[in-house]
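Okay, so here's just one chain, in C-alpha cells, the form predicted on its own.
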Amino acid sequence: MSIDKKLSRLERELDALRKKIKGVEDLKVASEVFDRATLLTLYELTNKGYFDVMQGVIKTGKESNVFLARDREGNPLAIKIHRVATSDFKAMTKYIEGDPRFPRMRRNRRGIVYTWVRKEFKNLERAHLAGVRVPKPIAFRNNVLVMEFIGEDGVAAPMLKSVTLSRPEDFFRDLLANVKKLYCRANLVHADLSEYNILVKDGLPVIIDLSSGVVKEHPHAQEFFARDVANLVRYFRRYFSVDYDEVYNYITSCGDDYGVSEDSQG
C-alpha cells in the first residue's frame, strides 16, 4: 500500500474514532485534549479492544481530563488523558527522578508526560495487587490511561471534599488501613493525598490519582509522606480530634503481616 493510501486510510479511521467521542460539548477542551497524537493513541487502544466508545467528561483539569467510556459489552470504564501541551512537566520530574523504576526518560515534554502516565499505571498495579482500594488499571499507552470506573450507573463517585460523612471515624479507620497497605505492602507513598484524591463509593474510600506516587526509596519520599499525613489530619480534624504522630506511627508500623509482595514490584 502506498504512503498516500495509508495516510488516507488513517484519516478515515481517525474520523471514525472522532465519532466515538461523544458528550464533549466544550470544543476548546476537545481541541486541546484530542490532538492528532492522542487520537492515534486512542485508536490503538480501541483497536485492541480496551474500550469501544467514549461518552462524556467525568473530571476536567489543567493537565488531564477523565472521560467515561464503555467496552464492547457496555461496561463502564474511565479513560484519563494527559494534555501534553499544558502539563507541568518540570514539576513532574521531581516525582520521577530518583525512582529506580524509571532510570531512563526522554527529557522533552512528551517523554516526561508519557513516563508520568506509565508511572501511574505501575503505581495502580502495585496498589491493586497489595489490596489497596484503588481503580483497577487496565491499559496505558503514551498519554492515555484506561482504568476501572468508580461510580454507579455512569455517575462518578464523589470526591471526599464534596461529601459530609455520616460515620467519619469508621471512614477514617478504613482509609488509614488502605494507606498503610499502600505504604507497607506496595512500598509506595501517594505524595498527593488529600480530600481531592479520595472518592467515596458505597460509604468507603477509594484512593485515586497515583501519578505522583513514589517508592519509599525515592529521595523525597518521607517529605511527601509527611505532607500526605498532614493533609489527612487537617481534613479529619473537622470531625474529631486526630493526632498527627499517632497517624504517622500507625501507617509506618509495618509488621510481618505487611511484607512487600513480590508480585507488586513492577
Ligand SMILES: Nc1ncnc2c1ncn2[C@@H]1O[C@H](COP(=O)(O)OP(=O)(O)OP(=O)(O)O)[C@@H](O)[C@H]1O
Second form
Amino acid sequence: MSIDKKLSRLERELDALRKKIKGVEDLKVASEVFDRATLLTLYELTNKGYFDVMQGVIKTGKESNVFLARDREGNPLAIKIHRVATSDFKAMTKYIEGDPRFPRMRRNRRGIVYTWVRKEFKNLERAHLAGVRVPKPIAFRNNVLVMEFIGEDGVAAPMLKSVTLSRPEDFFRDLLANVKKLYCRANLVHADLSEYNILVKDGLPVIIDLSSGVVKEHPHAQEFFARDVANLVRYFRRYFSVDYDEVYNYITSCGDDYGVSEDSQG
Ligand SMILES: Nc1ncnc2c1ncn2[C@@H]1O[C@H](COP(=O)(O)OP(=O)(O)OP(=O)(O)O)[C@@H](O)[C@H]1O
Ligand SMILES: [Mg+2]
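Structure of the form predicted together with the ligand, given the form predicted on its own:
First the chain shown before, then all remaining chains and molecules of the complex.
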C-alpha cells in the first residue's frame, strides 16, 4: 500500500474511533487524544508493522486511552495512548526521578510523558522476563504503547474490582506469587497496585498499568511498596482475614529461587 493510502486509511480509522469516544467534551477529547504528533506516532508504528488496524475503544480516561487493535494476522492488541495535554506531569515526576534508569529526562511536559510511557514498556519487559503475568509488551514510541491484549473475542478482561471471585484464596495466592516475582526477580515495585490494575482472565490475575513502577533502589520504593501491600490486604479482607506482616514478609523473603534480580540498568 502506498504511504498516502496508508495515511488516509489510518485517518479514516481514527475518525471512526473519534466518534466512538463518548463524553461531553467529545471533540475536545478526541483532538487531545489524536493530536497531530500522536497521529504521526501511530502512523510510524503501523508502518513498522507493529499493528495493522485500530478497532475500538477499551477505556477512555483523563490521562490515557486504551484501544483494541489488530496485527496483520488479525490477532488482538491493546494500544495505550497517553494524553500529553491533560497528564499530571508533576505527579509523574515523583515516580521517575530517583529511578537510575532515567537519569536525564527532558523536564518539559512532553518529555515527562514520553519517559512515563518508556518506563511502562521497560517495566513490562522486566516483569515479563521474570515470569510475572503481565501483558507482553510489543512496542512503544513517544506517548504510545503497544502490548498484548488481555481478554477474549475483542472483549477486555474485567478488573478485579468488578469481579466476584469464586476461589479467592487461590486467586490471592497466585497474585502474591506474581507480586513476589515482580519484587524479587524483576527488582520492581508496582507502586499503583490495587483492584483497579489487576485484570481477571480465566480466573487468574494479570497485573497491568506498570507505568508508576520503580526499581527497588528508588528513594520512595519502600513507601510505594508498603502502600501496594496495604491495598491488597485491604481488598482481600472482604473475602477472608489477611495479615499485613505475613503478606509483606512473604513477598520480600526472596531467597535463592528468586535471587536472580537484574541490575538496575535497562
Ligand atoms: N493489555 C490490556 N488488555 C486489555 N485491556 C487493557 C489492557 N491494558 C489496559 N486495559 C484496560 O484499560 C484500562 C486502563 O488501563 P491502565 O490501567 O493501564 O491505564 P490508566 O489507569 O489510565 O493508567 P494511568 O493512570 O497510568 O494512565 C484498564 O483498567 C483495562 O480495563
Ligand atoms: Mg490503571
